[in-house]
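Just one chain is shown here, as structure tokens, and it is the form predicted on its own.
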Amino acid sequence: MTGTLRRIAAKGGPFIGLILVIALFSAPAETRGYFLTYHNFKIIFTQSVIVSIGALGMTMIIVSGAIDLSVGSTVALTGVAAALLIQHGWGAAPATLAAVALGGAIGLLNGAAVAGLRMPSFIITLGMLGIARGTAKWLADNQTVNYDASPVNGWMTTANPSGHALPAGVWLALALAVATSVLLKKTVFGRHIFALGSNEAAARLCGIPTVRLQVMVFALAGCFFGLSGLLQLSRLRLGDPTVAVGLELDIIAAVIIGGASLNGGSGTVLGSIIGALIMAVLRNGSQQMGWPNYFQEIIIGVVIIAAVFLDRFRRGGRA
């Protein structure tokens, strides 16, 4: 019986969690009339995009046995940099490439320090958190960066003329999720990431270039974080160096809720996307219920602890 429960938890835990939180906010009379509407789920999907794309990069990092605490600061820095470029006449495509490249460069620095210096990823990325945030404030001169109208502004809007079409950011997140899932499941690179997170010493003995692999994982994840920064810019329509404080906690929570293990070696893209949706549903439903922010934070904290407990329960079954 316990083995069956563990298998259910391993395979369907995130799905069950998503169904439960949707049911939680669908039952009360205060939210029943609006919560289960297409328009509200369109808002939820849009609100989950930034965390979802960040969770794709974080999934690779956590599966490899590391962690990145600099995500929020990277999002702020890339958003400010893209806003400054647009302000100076750059088009949407060059600004997007620049934001992604900047995020990748930050990830490259993180990965080089973690793998090359043999330092804990927690410490390195905690330091980068301060460096990237300070650089964002310096570039923006401690104020928001405004610019004229840009095509970037329409990528995260829910005010579509048709009233039904999902924003471009949602489709982009779905496409990247499929591509990342294929990368992790169907390629040698993806299998090496799982091997690295399961047992780094054994992976090295098997001939896997663990140092180069870890640098590549952080750099690729940084590209995802840079894209999240650009979509944050699209959502706000200005560059704000103080934005996304604590975003890394939401992203890490989404990945853990989705079934990844902080010990490395396990995790799925689908689970991380569902985890991001759970976070978005919790925030959306809490706001509709009129619950204060501190109560929302308590609920999300409880969900994170429950997800970690569920992970230990699953791993206990494998042991």
Contents of the next structure:
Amino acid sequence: MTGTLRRIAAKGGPFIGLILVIALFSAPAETRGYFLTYHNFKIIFTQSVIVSIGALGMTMIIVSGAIDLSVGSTVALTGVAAALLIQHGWGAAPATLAAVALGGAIGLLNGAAVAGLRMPSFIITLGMLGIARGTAKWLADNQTVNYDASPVNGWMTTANPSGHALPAGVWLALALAVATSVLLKKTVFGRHIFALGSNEAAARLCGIPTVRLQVMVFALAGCFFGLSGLLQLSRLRLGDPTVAVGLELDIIAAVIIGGASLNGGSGTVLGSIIGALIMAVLRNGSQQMGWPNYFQEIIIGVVIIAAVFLDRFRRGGRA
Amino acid sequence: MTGPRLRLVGIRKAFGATQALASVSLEVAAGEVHALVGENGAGKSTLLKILSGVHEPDAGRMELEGRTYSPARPSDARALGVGMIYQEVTLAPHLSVRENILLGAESSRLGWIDARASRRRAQEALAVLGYDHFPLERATGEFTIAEQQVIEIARALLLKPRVLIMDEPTSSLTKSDTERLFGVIGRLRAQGVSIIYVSHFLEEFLRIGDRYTVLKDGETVGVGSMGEATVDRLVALMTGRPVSDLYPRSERSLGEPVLEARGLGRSPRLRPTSLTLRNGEIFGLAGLIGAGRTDLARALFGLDRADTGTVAVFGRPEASPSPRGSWARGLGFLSENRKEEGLMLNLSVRDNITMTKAGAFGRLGWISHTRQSAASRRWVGDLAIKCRDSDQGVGQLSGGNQQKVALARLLEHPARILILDEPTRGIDVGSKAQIYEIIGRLAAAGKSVILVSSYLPELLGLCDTIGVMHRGELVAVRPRGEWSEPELLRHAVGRE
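Moving on from the form predicted on its own, kindly provide the form predicted together with its partner chain as a structure.
Up next: the whole complex, starting with the chain shown before.
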């Protein structure tokens, strides 16, 4: 049955893409020796954590038919805020919770404005992009926020960098991915997100509280973005209000490469994670090939367009 | 017999200065199919929205089984036992059949979906409709419109409604799907469900309706038993005047061929097809949905590229017509999909009418609004388009008036050959009569028309020649006089 084949292709598409980019960098003489090693993949996984966790939140938002452009700014703001708290003597756990809560609060504002004011999410979050970035710079007094050592610093590295253990951040991303996937597939809340993005009018007619649902989606996604902000802090070991500019575009690209539709109603956690990995592999491989930065950017741009084109092609005759 | 299942008395509703409902009363008995009849603008939609909890009435009383009925939102109406099937499909295309049927009423434990219970409930709802083996886990978007409607009815039945409202359920169904729907309605009635049925096809009411209520200008103007009703009587009540003939015959004579298709095909939906359209001719294309009528119309105009064959317009053959070339050669096309392909709903009447030849209204790329307005005003008057002025957004007009704007665009162009795909779908009887009159007038003035329609009386009433399509093939072409409704149907279903 061609339908079955197509369904397999539709599910496996991003995965095939990931295999392809890995194969691409495994072949050349410059990278052959190192690229396919466990140690290199440990680096790739670690490098993809921030985008991956962001992509979990973004998957929910895009499936619901919305978009969030304020992620990079939210990451900077939550990172700066956590750095300031640590500077003031807060422990790692309370500072993390504070970053997640702040991210959630920003998402709540976004969602309330989108659903309550009936404004396009593109506009609201474009505004929030500026608001959050400005607030981060204001809080940080336009400079980096330094603090003495904190356990937070260890979450994106391992005690023995050449050892086999993966850093805590990777395990965290994996656990959250499983949880989000179950949430989207098996719970009423998750299925209602799909209904909202697939046909909002239908969802409302069926008595789904669409306004509350949209706000909750943004708030929950915001928590993920806050966590990304904290992990960004962990990676830099300081709070930088100018970090993660344009991060939202990487995250959106990961979700789209993973097979979600910008029109809402479709998207999977697994696809989005694979999308994030494809981008991390491309970055890592390009660096090892010694390609300049601008070349990496061009390649990633081409990959986004090719992925969406192939996706539509794969889905066949239906427009 | 006890009291009626649903009783509405003196319902009033105003939107701003517009009094949508002035005084509506309605009584529906248990287990009856009640036809709600009225032209567009008569207040049917408003009444349905009040019944289904979208709007609240300004005044009046509503009772469901003797108790006050006042839903604040659609989910209230659903919970109280009033289900609604909307005219447009309101399913989430990405979700599965099961999920759509249970949307908003999921079987769950602490937020977790109970897949087994969900499947059972969805299956039960479909079984009531006589569909026992529906693939529950497939995405709804993969089904045909008719199948989607079944899914939608199953959703409405899930909460065991006592009143089911159906708004234009057959407007996008083929004849055979309509028959199946009538079967479903019969089943529901036998189970004691009261059905409020809204349609523009008056013949349908006579077949399945028990009683009727006619609305005109927001008031109930007639109530009666369907057994004593006729189409003429209903039309007279709706319009307030007797309609002697819905299909005016214009004086016209057929001339030279103006459009000749030879072996035009586009696999897999259109097999090589030939047809000839003459000057002043109205050529009807009948057939079931999916028989290739729209594919033929689109290939003739060049909207979809044909794999084989040629189209000659005024004697000049063209192997691969394009929409732009077709406009230039005097062809005009009216899509069956008025809202998505026909009109730019958020643009003004004026912009829509002058869209295809905006260049002619200015110099060096600048458009002269004065000249555009003058042209549109002419058509607003000529076709009796009801709008505030030509600046008004097309989206704010009624369906019939939107269709007239779409026609005006073809006439303004000016097109000499009009390809009209379902020009009267979803518009009220009064507007239909006006569109028929316009089409007749155009043919009399020497224009040629290809009319695709699923409504057989319309084809028989209007066309000079009718061709029937079946499975991508034009199986029979005859002068109108040699066709009858059963004859057309036999060819359409492939049993000639």
